[in-house]
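Taking the form predicted on its own, here's one chain by itself in structure tokens.
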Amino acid sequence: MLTFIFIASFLRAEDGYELWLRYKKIDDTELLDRYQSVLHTVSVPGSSSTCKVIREELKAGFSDMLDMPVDFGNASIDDGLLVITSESSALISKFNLSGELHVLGSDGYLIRTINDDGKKLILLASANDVGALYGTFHFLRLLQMHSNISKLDISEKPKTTHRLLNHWDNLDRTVERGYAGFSIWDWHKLPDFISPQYKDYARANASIGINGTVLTNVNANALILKEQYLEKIAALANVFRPYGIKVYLTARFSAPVEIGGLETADPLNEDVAEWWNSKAEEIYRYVPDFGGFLVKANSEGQPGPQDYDRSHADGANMLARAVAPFGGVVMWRAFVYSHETPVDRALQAYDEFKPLDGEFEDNVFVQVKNGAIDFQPREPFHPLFGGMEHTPLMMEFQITQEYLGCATHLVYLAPLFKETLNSDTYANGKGSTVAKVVDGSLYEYEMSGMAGVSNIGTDRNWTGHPFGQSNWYAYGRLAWDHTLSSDEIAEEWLKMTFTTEMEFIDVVKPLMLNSRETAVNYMTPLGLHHQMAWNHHWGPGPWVNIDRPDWTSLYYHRADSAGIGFDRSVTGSNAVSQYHPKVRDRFNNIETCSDEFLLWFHHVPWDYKMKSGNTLWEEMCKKYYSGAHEASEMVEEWETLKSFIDARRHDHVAQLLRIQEKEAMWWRNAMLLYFQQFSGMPIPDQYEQPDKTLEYYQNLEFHFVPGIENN
């Protein structure tokens, strides 16, 4: 008997697999007897896959969460839920829908409670079946949400067209900067095997909207466009086609040589074109409705088209060709920098993409990460959103925690995605915000989109940390609708993924919204930035000092007897003037300039009075030591959680903040110790004193760090 108990106290352990679908019983009998009550029938005519996907979803969800069969009626039911597609004319006509749906778009639909002739039914209608599917996963969220479902109206389509993953998956299934295990393409058993995991990505992309994804690393190798990979990867699409997602690659330019036979890449040069184009059309065999290509060129040592003194506009034409008359678009990264160039590294992808507004193909982004840098916890908003009237710009996130702990530590980005989405780039008046160049609206661009860089790994819960599904999650409901709030986003998120009681909800939700704040208090406050180790970029390293400049931690921080902080004012490098004079000026003046941002473009003395009155290195004590004090508080809090979820999940978080924990204090210790040595000033007496050297901390060596390819 007690081992049957055991077994079965096993069996009901969670262990994160599900991420945000799980589909678990409710309880409250009164709410189960109203569901129960209003959707006994559910109707769902259409012949098409995705047709049959829709139905598998409301088939689980209400066996599970209503505990309740699912009888799929004809379209003629008294009462219940009536999802109405594409194949669906004759239900289009009869509610009066055809206007509405043309509005809402191919992905767009709407969820209403109607009356027809004294039935009371429930609408799911949309012009297109994906549009349907994304439909149906917002109703069955209302009931893991315990919602109330008697009178909705509910009209939704997304705010940009491309909502894509960025995975930056190896074909030997390492992952570059990724820190939940290996790749879950398994490319040696593909065409042939098919994981099961497969399919429950692509249900987990299309429950948040995400109709995308870049199967392969933006550091490309070119043997992905051998036929020998495009069987494997029309296999890839065959399973995600049903859940409107779409399959693009990364293109490394110097494939024509590479792999092509050709003695050289230049865009401009006939044969090299050819080559691309013939590629173009035997990929689109394979996969008729592949979606494109990813660029990354002439950075961080990869090829482009300036090895042959060709323009970025030249190579991405070229490419944009090859792929426009099958639909397909081109993403050129402008992530470039080069040591060699004698100028702020934040210059400089402005310098090279502004001169090119209006050159591109109509099918061409250019993909430009939020900040200037390189991913930090904290940045300024690029400076080439609203800089490029002409050209659509594709906004690219990075869900994986690169500069944020490698995803041992809790922090939910939403607030760092909304923070750069809400910035107003005053490029067309006051509300021009970065929001609004990405989703088109700004400029009226036809195409529009967001791309994030996949935290998805083969864990057994998918991202290494369960709060690591959070922001997978707040990814794809922000690229779907930047207006929703990280509030909302993360109580959708705690609901669906732990439980709908609110005294858990009023714990953790305030923990997971502060959790962004206390990683940059703890690791990088007022503005410093790109002080991580070398390489790995786990853990502090402000004493990085290689023999190239723009990859050390001097480089940026600029720590002096004077001072701290990179001066980019009008008197620095006058990177403040890559902005609209608004933000320019208020950036440029070290009184106006926030808090948040002060040495990213200020030099500022270590006796500098602080809009609170501390001096610059108080306050920069003030907020390491609060950082790391608010990481144990939330290791204090997490422990109160016990009684509310399973002890599998609740184990596995609590084991991790109290390495966050531990990290902070690190992040704390090695940077106050090392910037005192500038500033001649103590650490105040009211802070526990840190118990190692600066030395111990400087010593330190770590190999086998995940998410890089040598250690």
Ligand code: BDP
Second form
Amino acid sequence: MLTFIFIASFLRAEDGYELWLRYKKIDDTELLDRYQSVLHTVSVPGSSSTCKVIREELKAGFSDMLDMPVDFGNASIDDGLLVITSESSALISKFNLSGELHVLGSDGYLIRTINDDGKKLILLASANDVGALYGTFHFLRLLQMHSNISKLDISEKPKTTHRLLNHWDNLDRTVERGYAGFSIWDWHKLPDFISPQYKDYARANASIGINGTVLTNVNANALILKEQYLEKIAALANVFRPYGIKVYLTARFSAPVEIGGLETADPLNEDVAEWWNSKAEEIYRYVPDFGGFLVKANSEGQPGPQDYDRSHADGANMLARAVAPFGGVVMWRAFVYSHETPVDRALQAYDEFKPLDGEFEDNVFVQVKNGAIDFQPREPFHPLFGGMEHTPLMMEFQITQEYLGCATHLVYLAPLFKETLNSDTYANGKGSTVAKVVDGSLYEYEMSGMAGVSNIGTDRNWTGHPFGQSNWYAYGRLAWDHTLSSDEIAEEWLKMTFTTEMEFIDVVKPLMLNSRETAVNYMTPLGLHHQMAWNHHWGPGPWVNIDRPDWTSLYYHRADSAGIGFDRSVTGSNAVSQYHPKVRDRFNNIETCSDEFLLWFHHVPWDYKMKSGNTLWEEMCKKYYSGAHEASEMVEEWETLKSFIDARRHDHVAQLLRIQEKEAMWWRNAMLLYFQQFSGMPIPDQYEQPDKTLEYYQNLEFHFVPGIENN
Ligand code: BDP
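Beyond the form predicted on its own, can we have the form predicted in complex with ligand BDP?
Below, the chain from earlier opens the complete complex, with every other chain and molecule after it.
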């Protein structure tokens, strides 16, 4: 033990800035020899800015990890790595690759060991230079993970065409639902000051295949569309371009009035359409490869086409026509609901959008959150997936942990993302998973995509919680390939971010994989949802009861002396009927509805006998206590790992885990004491009883919780 501690004290303190691109020196000399022997030369012919970036990245990786200086001036190709892009047509023909590369498309690549007249080459080839950059990061990842590279035969093609981060960043640099400091976009100093962080941002994203970024908040500010800002956006786009990343903006629907001097923003008004057309032209003058617009309209007070009695399709199509000549897209969000609609909020997006299926222009995505309410710790998949045969649907996940403990809780989100993606919509028969809707294969959409609401900010380690990085990473990897498992992704990330030592991985990986279920258990088990404190959504608030019913916790839990849960069955709000009959019937029947979604779909008596044999109340107590217990176990497990990583990052995580443990207990106690008023049943004796009263929890007041304005 003593020797371990001794070794650990020599591990260089790290602050997490390098993310998973640490290119740590390989200490294992045997492995190092093996790598060095197959990598005598590295050649990357090509003059594009992306080829330059590939050379830069390989140079950094090889010198840091392998202690090998790379000389790109050396034209001879010996045993080693040869990167081939469309710039090297002679090599493509020499190795007979053109057919294969065509199939892999512009972002795909292959990495293959071949014997070329006695020379052992690793070919890394793509039809396009950005594909070769993705392949480069893949190759470097193999080295970072200490993988065997003696016989490679890899071919990769992303499953979706649009893989975006959505920043909810405001122009004053606050970040809506951001818990990692301020926005990394330093608008005030742009375009003249280019922070080196912009390039590191692009590298990190390209390394996981992200190819677009929406720079601004969905609650949009029209000013971003003014010329003064377009220059700044162009400066960012120039940094991102070699990395294959396009910039996108949020479009405030009322911009023609707010900054255009028009009297209306009616999408069917010719002057309005003309205003957007010329605005698009102007943007493309600054940013020739501008990606397009993301729009939140007629939702939570945002302006939109319905202000003029027009439909969402009218609004989306007007913008789509403006960007179409330049190859841009519009991502129109389905996150719409109105408190004036007295029915279940969960019904509204589907009711609004389903009738518009087939009415959108070809370059419109409808961007749909993973569930019908709002990024909850657990939600059934959104019924629009599988419900819009004629419209490409873009998945919107939330990487930032708005409803999952902000940046102090370790919650690895890949299992949440996967759970939605693997859900079967049955829309086109068994096996019609949400993933197949999203990747376009179910209905053969040409465009397909995912968006992840970013958790990035100015904190030195980017994401606040060191493990927040794993969610950025996992999102990108799944947008590239949704068939990857949460387990594989966690292992990749851990090896690159911390250490390849399996003794470390074998403890932390299961901890990560269980962490989401743990959070569900201590926050909102059994299908409960939207029980977070008012507005900032940090901590429990089952008692929240304000003027707007659909923003109260009472609206969602509906607890009374008879039971708890939202009846969305056919005899309740009938939200179940928005799903395919196969799914509907399963959710509708209290016997076949899984425990996970029980209170999402049913109002259930407190003494209802659960599958486990417990009553509902006992089961609820069990879930809350096990969630809090698991949070404590995470603290203990992490404590055993001191010797494997640098003290600085170990301590950072250790402190946050203790916060999580404390808050898990807070959640458990507050929720159970509150619901106990309705169940009238005791918390079983075997559990340690809450040491505070319900009033204590209800009277806690918080100010300046991060992530929102007007605290
Ligand atoms: C909710 C957030 C709010 C966002 C909104 C949205 O609380 O800050 O503006 O989603 O997605 O989850 O538009």
